[in-house]
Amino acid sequence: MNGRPAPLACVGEVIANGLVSSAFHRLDIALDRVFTFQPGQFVMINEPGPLAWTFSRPFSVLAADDRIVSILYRVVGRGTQAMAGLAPGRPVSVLGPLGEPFPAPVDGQTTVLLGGGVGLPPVYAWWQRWGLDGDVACFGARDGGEVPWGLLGGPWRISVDSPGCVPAGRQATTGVVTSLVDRDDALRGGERTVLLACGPQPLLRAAADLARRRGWRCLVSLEEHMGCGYGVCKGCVVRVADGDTVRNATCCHDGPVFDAARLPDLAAEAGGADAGGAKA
């Protein structure tokens, strides 16, 4: 955990609010004072004053330019649906960056990224620090119209559960995201190949069985339901395994990224089912 920005909490304002596919919306925010971040970690969101929800919602980070941070959201409750209606000029609450990140790369790797619907912004912001052109990165939405194409530039592999609104001159493979790795025959084996996920838990459990039948590291961002943020309410206790002893970590702060070796609720074989589509 060492090297992390530290956290800061305060009001920020809404500058931009849109949908960026048929799915996913951008919530750019502009804050009073510089903004870091590591890829992985994340931001917890409320409204300030009386209007704030019981619970603040965390969001993976997307994107961090000087004072204005990012998210990437999808519409699935009530608090979402309010942020779908922040208007330029609201005022927003923002406590982060909060989690343990994904690793920097090192000398000689290459990076494996998967990302599966609203699971998009951490390997989005780790290849947009320092992806490489021996690294891939893939991403899976339920179709087309779901992919922020504007986001996701030429080297991204796509894949889509249906392969329906894909835009011309774009192409998407209809499959699970993982096959869009499995099928590379240039990425078989090699201790020295890391793959980064993070999507629903079925595609969690693919990447990790990937990576074991490759021989490679494997790092997932798990999403949990956090209330705090940073350990206190104990509402997103993961199982974690430490040699032969299994121990309850909180995911928001020994997470969210962790090793998927660790893992026991990612040990069950994955069977194909990684759907590319988003969590809801």
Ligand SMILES: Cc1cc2nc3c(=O)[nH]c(=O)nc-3n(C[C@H](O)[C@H](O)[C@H](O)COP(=O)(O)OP(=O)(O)OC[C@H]3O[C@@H](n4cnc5c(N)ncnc54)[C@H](O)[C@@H]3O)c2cc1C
The other form holds:
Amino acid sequence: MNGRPAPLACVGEVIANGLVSSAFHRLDIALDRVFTFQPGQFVMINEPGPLAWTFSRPFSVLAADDRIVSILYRVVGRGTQAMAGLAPGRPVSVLGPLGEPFPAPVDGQTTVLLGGGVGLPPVYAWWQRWGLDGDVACFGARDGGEVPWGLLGGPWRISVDSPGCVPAGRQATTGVVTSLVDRDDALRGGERTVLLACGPQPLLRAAADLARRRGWRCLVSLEEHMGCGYGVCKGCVVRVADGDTVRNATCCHDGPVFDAARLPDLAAEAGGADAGGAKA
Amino acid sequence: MNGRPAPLACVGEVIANGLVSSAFHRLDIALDRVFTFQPGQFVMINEPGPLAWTFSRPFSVLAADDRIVSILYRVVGRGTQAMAGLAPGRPVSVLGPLGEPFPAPVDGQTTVLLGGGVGLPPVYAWWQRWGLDGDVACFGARDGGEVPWGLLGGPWRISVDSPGCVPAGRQATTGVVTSLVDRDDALRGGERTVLLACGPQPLLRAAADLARRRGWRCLVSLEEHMGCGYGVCKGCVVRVADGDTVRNATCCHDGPVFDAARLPDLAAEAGGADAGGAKA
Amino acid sequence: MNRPAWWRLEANEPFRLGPRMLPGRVWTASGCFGYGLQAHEFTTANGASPYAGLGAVVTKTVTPLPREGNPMPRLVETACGALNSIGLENVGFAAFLETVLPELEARGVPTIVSLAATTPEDFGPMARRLHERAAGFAHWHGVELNLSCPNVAEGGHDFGSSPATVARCVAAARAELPDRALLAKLTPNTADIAQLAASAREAGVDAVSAINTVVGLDVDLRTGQPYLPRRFGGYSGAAILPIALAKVDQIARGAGVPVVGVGGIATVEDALKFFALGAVAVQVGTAQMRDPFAAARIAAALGQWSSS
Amino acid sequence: MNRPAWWRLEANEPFRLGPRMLPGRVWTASGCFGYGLQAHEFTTANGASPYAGLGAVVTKTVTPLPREGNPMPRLVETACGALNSIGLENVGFAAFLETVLPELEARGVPTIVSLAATTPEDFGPMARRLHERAAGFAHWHGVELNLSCPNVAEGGHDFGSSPATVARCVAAARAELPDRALLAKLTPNTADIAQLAASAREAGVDAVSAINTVVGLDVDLRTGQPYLPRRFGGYSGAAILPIALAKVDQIARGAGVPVVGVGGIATVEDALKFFALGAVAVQVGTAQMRDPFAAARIAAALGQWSSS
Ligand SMILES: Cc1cc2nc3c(=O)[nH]c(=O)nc-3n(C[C@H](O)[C@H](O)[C@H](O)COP(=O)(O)OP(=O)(O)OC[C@H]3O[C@@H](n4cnc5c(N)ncnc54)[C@H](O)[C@@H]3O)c2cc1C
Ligand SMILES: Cc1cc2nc3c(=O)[nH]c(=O)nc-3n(C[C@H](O)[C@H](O)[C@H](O)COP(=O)(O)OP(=O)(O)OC[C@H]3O[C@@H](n4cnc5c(N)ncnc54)[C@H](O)[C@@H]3O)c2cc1C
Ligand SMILES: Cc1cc2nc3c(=O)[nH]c(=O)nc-3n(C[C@H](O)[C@H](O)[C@H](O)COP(=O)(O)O)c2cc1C
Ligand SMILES: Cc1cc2nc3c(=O)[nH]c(=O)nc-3n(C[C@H](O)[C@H](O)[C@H](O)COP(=O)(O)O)c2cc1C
Ligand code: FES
Ligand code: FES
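Got the form predicted on its own; any chance of the form predicted together with the named molecule too?
Once more the chain from above appears, this time first in line as the rest of the complex follows.
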């Protein structure tokens, strides 16, 4: 909790909103103040005024530049559908940044980043902020069309569930996203290696499993349905081990980033076959 | 009820929507079928799908041209506010034409038309359809800015509550709209004269009063809050004299056009001072 | 939407409800579609009938004597629904029986007649006269006792919230209605609707309808007074859907009586939620007011799945 | 909006409620603003405090022992509101008393403590311990008995719907709470809320709060099952505003006890509707979840009129 940037509660204005791949929209919002965040943090988005949805929607911060905050989203339901229709100039309410971020790297640490589908923003933001030569950034998607190639430079390792739609000059491995590091001998047995993952549940399980096998620390960013996003409603609880006992933690305020070793629900069915790279 | 055009229930598309005076918007909607109506009839307007207001909103038909139906509206609340934001291309649901129209003229009839504020459409439509040289068309508004001059050609007599904003080459009398015919000797004592009026309650009262004094027949178009617009909910009833008894009639289906002589509520306070020409 | 995997019904096929078959499972709700005659005018220009595929039109509630209803205004739109205070304006049972019902029969509109009364024992004679006059009608399918209208000053509110009164009303009507479906429409303004439903079952209904409107109020901020002259109105529309679903679930799981779901239905998705909880049929009310084809559209969508 | 002509209150001025003065008439509702501590983080970057102008924060209901609450998911958004099934997750009365309440006092947050229990007699000891521990606290203003949470399996539902039980709960707490305001929060899931309010008045409350959430349900169409593991949830948000207004009116005109309005308030207009019906204060619940400044904004708007 310490060192988290102070969250804003304000109404911004859409300055850009459109597809950056076949499935992901990018929304850039101009605020009236500078926006700072830590990679892994999120914002609650809503329409202001009478059009507001009862609950705001959580989205990880993709990037921030002075007064502009950007998110990446997939249209899945009512809220994201409305978001996709927001033309430049339209007001958007923003609450954040919120939640526990991914930790900053310590000296000598090697970081492996695994993002799947719309789980990309936290790992992308971490890579942009802290990424070094020895670190490994991986992203998995359903197919090449879903990958926002423009965001992901050469160093990114890309996996796809099904081949196709990969632009000329770029490469993608067919398979689950964990396979991008599984075969990497340079990464075996690193005690100082930290795995940061965000994506669908099967990806998180595979990531936790991989980390356990290699003796890495593993931090995952979870998703839970949220009411408030700032810890007051207890609508988003996650079971977290605390020594010998398991207690409720809020995904929004204690998380969304948790140490995988403390998540019994993740361990429970770990190593399942379906560690797909793309969000359902 | 006989001879009313069969009503449509369909979703059209906005083709134009904008101010035609300082206070009145005109909305043109393209349908997939030819739209025919009788002057005095109205349509129920709504947004289709999940944005629909619980109740559709009634608006008199201003004009129709093949597949295009046009209305004139003033922004007063939530529904009309939303309507003002409908850009060309947006879908609009239209139910209608509905209700009892103003009667067509009979041979030898002189017709006096009185419209106030957004009560203009029914009398405008009547004038466009049936108006002859001997008829008199009058329109009252708050000021010259509110008058849709582009719609109202030379023959229209215009009154305004307060002078100002009258374009060069056009004329407007300051005063209530009934005063435009009150002083007209050519119109005294005509038994074959019919007065058709639509506008705010004080205008309708003044019109009924004038007609009574002159021995004219007077038909008024009433407004009531509506639920369905087609006679099924009994949410819009008006007290109407039926011989010796007074019973409920639906404004939407038995009206909105009624013979003023059959409306006890109109007579009750008739002749009030405030027979203003503009709708509140 | 697509057909959900759990969907099993044939919504547009006849199904048994009490002594007879009803033609389908999507109905219009009482008071929101008049006497079921007014919407015929939409057939000509739209190439389709608003009655197509309807299992029943539940007619506007009629009372033993004609009623003028409440003073205007009678309707208030709220943020996500509406309040009404119509006050059961109706032509009265005699006029209904002599002119309206025969016309519904002539037009082939599947009809369920909604009745209200000020004492439980009034339902007996009304049911008997219906039986006498309309026994031969092919399209008259049943009676729905409106035990729940919260707008009638003379007792409507407390009336239907006592299980004993519900039982007396049902018993009185059942005794005179041997060969048509008998439904009781229950009030949601009670702590335990399953108890009312169970009482109706024991007294002999074939199904209960749930829910009628929820007591609500809205204030006109210009005056600081309620909009409606009677202060309270009946709350309906999208806002009450989750309340109706809860009440239907309580009945379906707790009262052992078939239930017809009403409240907030505007789309096929809304209707499906009631069927998922075990409703045998659904009624469309407020949504029918803005779209005379609302129920017919839902019936058509469900019908497509049935035949596929 | 502009100040309505009928507006007479000074919403941000201290007013008497029972034995003491409360600092204002716009409060946050229990369960939607945590323990009143989490939102301090919004003050720094926004140049304003979410607590500014609040008459009280009603803290999340605490129970004698800590509770883990219900299984996830606990929230469902509906077309114009939400269902919750949190299940009274809370740190327990002891931890609340020792760590939370002193911190609220230290931060100067005007506080009303919400309590729930499984038997009426549990309220006595809790009130006594509060009185013993916090008698000297300047910012602790009272207790709200949550007699209405519909989500607790062990009786919460029927619990608060009997006038006799309401009276026992109130009497038990009142006996131990000599110098703080005592409120009873009533369930709307009853046919006669005015009766509950009258019962609370006779047993000694200073005011009643109305309403808690309405029982609701939503169905997940993919599975055909309710979204919430416990099937039912508490319905809140814009959709319940007309229901809350009706209940508040019934109490205000029928029970002779001051009433605090809760339910669906998101704007100053919504709040005004409760004041128009005679509410002495209002609480903001669900709207506070999407905007930590919701209640503060309403207080500021009303405060402007008071001073003008
Ligand atoms: C911390 C966090 C970060 C997230 N970051 C991103 C991101 O960067 N990009 C992105 O596309 N999505 C992200 N999500 C998921 C995103 O919040 C949901 O896709 C979105 O809320 C769906 O809203 P809807 O109205 O379109 O869907 P609906 O299904 O109509 O929503 C109904 C309700 O369910 C909730 N809900 C639905 N799906 C999810 C979900 N997967 N997780 C949490 N709540 C959900 C909604 O918030 C809403 O309350 C994140 C979720 C969390 C918790
Ligand atoms: C037969 C008829 C013809 C009409 N023709 C026109 C027209 O040509 N141009 C025009 O500008 N207006 C016309 N009106 C009035 C128009 O319907 C209302 O201005 C409009 O419904 C207001 O909607 P709102 O949501 O903006 O206002 P709100 O006040 O937010 O509406 C709330 C509710 O009150 C109803 N309502 C509010 N004002 C009126 C009103 N004056 N009459 C009836 N219901 C009202 C609305 O329909 C809605 O149900 C007509 C009304 C009727 C009955
Ligand atoms: C304007 C109006 C009039 C109604 N009249 C009746 C009635 O006469 N008898 C009755 O049983 N229910 C009546 N109802 C209740 C509806 O039949 C239905 O139970 C309720 O509105 C909930 O369904 P909905 O949300 O689909 O409207 C009326 C509802 C409305 C909105
Ligand atoms: C997530 C959530 C949790 C709640 N928890 C409590 C609670 O612990 N105690 C209580 O008395 N009311 C609780 N409530 C009810 C609210 O305090 C309030 O009475 C109700 O939600 C209606 O107001 P609203 O529409 O403004 O939310 C809760 C409501 C919500 C939405
Ligand atoms: S979303 Fe409210 S506590 Fe997490
Ligand atoms: S608006 Fe429904 S009967 Fe006239």
